[in-house]
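This document opens with one chain alone, in structure tokens, the form predicted alone.
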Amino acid sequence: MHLELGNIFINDVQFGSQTKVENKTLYVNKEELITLISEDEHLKSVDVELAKPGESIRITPVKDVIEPRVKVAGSGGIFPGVLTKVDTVGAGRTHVLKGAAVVTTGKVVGFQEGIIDMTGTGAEYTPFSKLNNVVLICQPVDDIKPHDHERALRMAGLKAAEYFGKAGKDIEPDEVLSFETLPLLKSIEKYPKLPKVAYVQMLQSQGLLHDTYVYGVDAKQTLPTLIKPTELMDGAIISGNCVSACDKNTTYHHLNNPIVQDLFKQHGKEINFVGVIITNENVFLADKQRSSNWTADLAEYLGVEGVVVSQEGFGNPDTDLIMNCKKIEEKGIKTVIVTDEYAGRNGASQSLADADPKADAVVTGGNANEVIKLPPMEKIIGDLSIVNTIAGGFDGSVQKDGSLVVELQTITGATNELGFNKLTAKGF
């Protein structure tokens, strides 16, 4: 399977009377937009703002951040299952608006929502202040159920994207970038020194509004399952959950999954990067161990030497997450986790909520405690009173001259568990 991404780069967005992109700008019809977004039922209002890199502007409550992406190649459409047909993605060619995203906010979802800063001290724990925002604000109609706002403001970002998405169909790429994934058995003959490796992705699926959908299937209805790592770059999986803003993987996140850009960097030279596991992070304990079980499964079935496992969210998906490390390591295959740290605000407390001594290799995001304070900014895109009551927030968190003093917790992607961030730390 062979995927071609045409990057096309994006230094600035305006209100425009089209929706197009010439000269590297994206340029916005607000009204064509608002009109495409308000056919939702479940909006009772639909505003839209833009954010660059360096004003003074302050987004939160934020829901999801999406890169906008089109196909213009290979069967399927964006976001399969849920926008498009369900036919199998990622191969072909997809067109990227890379240095655009579409973010939405409103009235809150579910406490654990974020906030991006484009300029100061926040600034520089999310990579969503580099980017040239197109914000939605979305607020529901009265007496909403939490699970139609949710999907509400989910498809409006989706439906956004794929919108500004199309703008870039018949644009020349700035440049293309190829990936290849070949069945295994023709990787093995190919690369037959090579040391075989396996991403493990663990998908937030706890429900009560922490979901995350697979070709339009939320992931707690599934089991573990081999996925081909393009799939990811033309949207099989997007986000659905509103949990803690630092660790949430963004549909941008799944869309630009680092871990997997930088397995095929290595794929070919110093590791023969053979596919992707995915499996879930389910509540009950017979869910865990089963889930658990047919990861190892699968990867000793891969006949892999190595695998990197990464986590989404923290405390009870800490138990699947030492679970498939355990599990995998027992199979004799080596394993690296990726995490971040909720370790208190001092650093002393116990980083994960489970533990075990085969969990000896480990990349971390940081600490989601770390308290820190953030510089007013001269304008608010979506609602500051919430910030006192969303995770990593307290009462008192806003203070008079707009200022907050929060918790890393509360800014979108600051400790992300896929490493798409600044924060680590060293091991001695």
Given for the second form:
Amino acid sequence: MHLELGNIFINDVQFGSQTKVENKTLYVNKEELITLISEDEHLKSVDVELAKPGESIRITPVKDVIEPRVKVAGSGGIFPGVLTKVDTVGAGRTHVLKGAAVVTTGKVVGFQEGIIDMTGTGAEYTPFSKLNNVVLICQPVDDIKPHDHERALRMAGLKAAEYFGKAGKDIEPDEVLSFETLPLLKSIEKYPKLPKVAYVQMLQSQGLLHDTYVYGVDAKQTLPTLIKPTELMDGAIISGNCVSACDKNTTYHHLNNPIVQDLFKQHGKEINFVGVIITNENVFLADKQRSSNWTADLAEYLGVEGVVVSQEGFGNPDTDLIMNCKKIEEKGIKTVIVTDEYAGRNGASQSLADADPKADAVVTGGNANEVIKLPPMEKIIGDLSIVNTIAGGFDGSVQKDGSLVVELQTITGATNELGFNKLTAKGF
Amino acid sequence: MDKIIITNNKLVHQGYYEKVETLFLGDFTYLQVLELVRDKIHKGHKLLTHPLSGSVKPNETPFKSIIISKKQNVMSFADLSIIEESIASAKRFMGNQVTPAWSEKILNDFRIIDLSLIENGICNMYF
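Right, the form predicted alone is done; let's see the coordinates for the form predicted in complex with the partner chain.
Whole complex next, starting from this chain.
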């Protein structure tokens, strides 16, 4: 399976009379977009704002971030099984508005989270401050059920991303990247001396505000399976996860999974990247047993020498992570796990809710309990009052001058467990 | 059914007490629910759902619902390890910041989330 990603660089976003891409600028026809998103009967009103890198803007509470993409050649469409038919994607050519994103904001429940600051200290912690963001502010109809509200916001973001993606369909990309996954036996034939490596991606799948969808199927109702890495780049996996802002995987993360990107970079050089196993993170321990058993069996069946395992979320998924790690190691396969930490404000406490001596190669996205101060912003998109009821916020989080004292866990993507963040550590 | 729901969430109690044996502890804190479950595990009940279900943090939500087996058998050390780690984790969060005094509307949102976490799959649990 071969996919070309055509990146169209976007350096600016502006409102205009027609939605189009011109001179590296995304022009947004606000009325047309609002009409499209307002089709959903669950939404009472829709507004659109723009937020660019360096502007004094705080967006909160952030639900999802989505990169606009469009299929130009090959079967299926972006977000298969959700916005388009369930055709298998991941082959042909896809155009990407690189540097642009759709951000959805809205208060599904009273305690909510997710901050993107476009400048200042907070901006350094989130990769989305570097993007030209089109922000959808959606107000639901009165007395809407949280499940319907979450779904309406999720669909609004995806529809907007698809809408903007289409503007890039006939644009010549600034760069074209090429990715190929061969059938397993051919891949082994091609690189007989390289160690075979797979990626195990764990998907949040626990319930309301904690869900992920694979080709439109709720991941908690799936069994671990194989998926080609290029399918992820075409939106085969989307986020319905609105909890744990710092370490949830937004749809943007799924489309740009850095572990997939890095494994591809080493493919054919140091390793033979043979594929991706996706598995879930359910509440029931029997589900955890079943899924980790299957995941380890699939890794063994592929005959890999090593796997990278990434987690999503806090607490309960720590157990899935350790089960996966332990069972895969017991098959004689080396593992590296990618997680983040809730190690207390001084970073001295135990980081995970589960552990095992076999988990001896760990990459961390950072300590989500770390306290930071965010300067006031001139403009708030969304609702700042919620910061006092935000995860990692606390009474008095909002200071008199509008600055915020919060834990890192409030910042969207700050300790992302795919490594899509900029935190690092220094040895002394 | 061969299971017991232990909960301090009235929505879970209202939704399930007629179908599943439910131990409703309306005045228990999140941590007290976990500690009671630990005691049950010591007595040989099996842990069926993860105590830290959901990514809502233990110092955010006051509500917790956990399912254990009705049958008692030899104590499972694996289950004991999970519940002890969960209690340690919850205490760590509460040491950072105690659970705020939420409005009734927000409390109800937390109840709905907790209910959603527990109801997914409860009907197709066969053991």
